[in-house]
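In the block that follows, a single chain appears as structure tokens, in the form predicted alone.
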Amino acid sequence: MQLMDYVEASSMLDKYGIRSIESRYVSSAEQAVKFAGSSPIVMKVLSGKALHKSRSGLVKLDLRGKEEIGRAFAELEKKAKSLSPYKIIAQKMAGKGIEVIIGGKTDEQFGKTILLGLGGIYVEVFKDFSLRICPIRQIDAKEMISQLKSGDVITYNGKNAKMLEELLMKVSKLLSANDRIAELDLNPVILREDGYDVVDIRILK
């Protein structure tokens, strides 16, 4: 399996109406500063040799100003030398919210499946997730959310439930329509009462 280029993966999500956080590859600190403008940014090293970026110190959060962004870029570049080939990507900083994971894979027996669960480290710690075979309907999406112990928490007591249902159906449609996707991880997706941001995308083909 091969890791899909991040910008290509983001473009694929866009075609299905799945919004990911604004991102751009940067090859210098100057490019990162220009991309940031007056907004805080995140920078990450992307490499097929480093699948757990946060644990490896390959993510720098809430960067502001020329000096801070410059120092962070230099640190990431130094750490990334052993991970070549690599790219450094800059992203706008996502707003605060609740992290969930939306994943999918091709199962030999059942075909495409879709997963919803608490995101970040919590999907591994609490194992609070639900799973369905694609394609899913709105009733399936509702059931996926209600099956979670954290269902009320991630939907803000139902305030964004419809939005999350629609997002799950869009991901299901993407998975069902693309045979070349072997695995997909959107983790984290930051959920708020009034919207969401897909912060990290990992697609294996």
Second form
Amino acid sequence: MQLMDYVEASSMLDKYGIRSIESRYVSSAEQAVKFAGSSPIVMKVLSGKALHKSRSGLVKLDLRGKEEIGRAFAELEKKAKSLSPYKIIAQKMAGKGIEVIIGGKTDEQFGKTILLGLGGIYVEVFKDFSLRICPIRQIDAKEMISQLKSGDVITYNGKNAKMLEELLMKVSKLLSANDRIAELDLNPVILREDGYDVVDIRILK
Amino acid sequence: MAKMDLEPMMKPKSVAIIGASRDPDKVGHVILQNYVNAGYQGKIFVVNKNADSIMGFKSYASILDIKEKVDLAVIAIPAPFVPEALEECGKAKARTALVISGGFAEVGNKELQEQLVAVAKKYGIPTMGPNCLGIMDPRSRSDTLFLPTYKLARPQIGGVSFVSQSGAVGSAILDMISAEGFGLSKFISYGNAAHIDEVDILEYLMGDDSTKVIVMYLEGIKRGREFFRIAKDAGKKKPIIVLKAGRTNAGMQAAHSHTASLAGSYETNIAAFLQSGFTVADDLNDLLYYAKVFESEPEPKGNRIAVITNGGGIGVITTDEIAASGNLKMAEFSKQTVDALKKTMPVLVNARNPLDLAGDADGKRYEDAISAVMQDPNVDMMVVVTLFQTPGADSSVASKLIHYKERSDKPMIGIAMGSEYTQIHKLMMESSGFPVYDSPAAAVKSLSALLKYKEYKQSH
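Next up, the form predicted together with its partner chain, please; the one we just looked at was the form predicted alone.
Let us now look at the entire complex, which starts with that chain.
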């Protein structure tokens, strides 16, 4: 299995109407500054050799202004040397909200499956996730949310629920239509009052 | 794969028992004996080349010597000879075959099993097993279970069909069912699933009119996508209750070596069940609890429960269970019900839900309470607690409950716990179609499942 290029993955999501947060590869601090414009950004090192980016200090959050971005870029470049080949990606900062994880994998018996859980450590520690076989319908998406112990946390407002249901159906559609996807992780997806941000994407093909 | 016709296996007009024996220790003997004992009305043919006659039946050297049509060939001979025997079944145009014999993939003998499947496919003969207990249909009295009737009681006729890969779980459950008051439509223990597997069985039972409820114990599902496709249709047609083994990795490894089947990941299996509206059981007891409620009870109109009890404590525990169920709630009696109760109940009985009839409640008091509550438009389902240890509770209470149960179009179930005296009354009620549970938790989770399934059917 092999990790799909981030930008390729992002544009794949785009085709199914799944908006991931605005991102681009940067090869210099100047490019990053230009990309940031007046908004805060995040920079990450992407390398097949580093799976846990934040634990290895390969993520810099909430970077503002030329100086801060420049310093962060230099630091990341230094750390990434041993991880070659690598790329540095800059992303707009996501808004605040509820973090969820949406995943997908191919089951030997049943084919594509889709997973939903509350983001961060909750999925792993409390094993609080729901799973369905693709393709799913709206009622399945609805039940995926209500089945979670943390369902009420995720849908503290009704708008969130609807938005998440639609997002789940889009991801299911993408999974069903693309045989070559072995695994998919949208983690985290941040649900806001007025929308969502897919912050990180990992697609294994 | 084409749909397999299992009808001739379940309702055979003629059965050939290959490997029938005079020796009471042989499986083939017990099977023949059981067909005779059960009063099977079709034709029985005995195949054993080493005998002229067995138990008064003429013994044929081969199924090919039988000049009449055979609907079901039961094969109970040592494994190495099975493929050849099946070949003969194919040539004789037997309509179905069932291989009791073990000694195939479950002991690592995959090649022999593949040989068997190749023969089954060559002749297009639906073949169950190998390594299985087989089937029992109390209506047709076809019974291939090689367990003597004195060891394993056979349940009465009813609407529940029970499917189990494992013979041991299957026979234990069958014995447990016969102690419950509900009846059986089909029992199917399909062993290694070499040819006929869970998909074929589910598809057959979905279309079987005498099956009202399907109960499955599954270790592995071989054809996941096909299973899911059939399951989604089946789940909408009738209630299906499933217990999946292999919840943990340890359990899964045990399943591998047991029936040589590929246990899929537990969570994915459960996902397929939930998406198909199945009721997922956590334990063997759950299978019986759910089977009981789905066999006898009508669809609930809503989620409001009335609790009638002759023991205050059990009423409270039941109320707790209802509140914690997630989808049920306590009903609030209408003014009309409250007025009626005030007229008929002694002063010490409060006209509210849970309705505590007090320890001296007799048949008359139960009658007055139930007749008022069952008409209440605010009540969708009823739980009636009868503690038979109390002074007033005797057979007259049980008969009143049965009387009103027959007249109720709302789900009505009982709770009674205790030893012999209670068990007698439990059986009395259950054989009249009034399911009785031995704990508030079991009763409430069963009603909760009943409502959940109704909601599934409405929304899917």
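Only the largest set of C-alpha atoms that superpose within 1.5 Å between the two forms is called the rigid core. Positions refer to the first chain, counted from 1. A quick note: this is a predicted structure, and the numbers were derived from the prediction, not measured.
key: S27: Cα shift of 2 Å or greater between these two forms (core-aligned)   = No, the C-alpha moves less than 2 Å.
query = Core-aligned, does N157 move its Cα 2 Å or more between these two forms?
reply = Where the cores coincide, N157 still shows a C-alpha shift between these two forms that is 2 Å or more.
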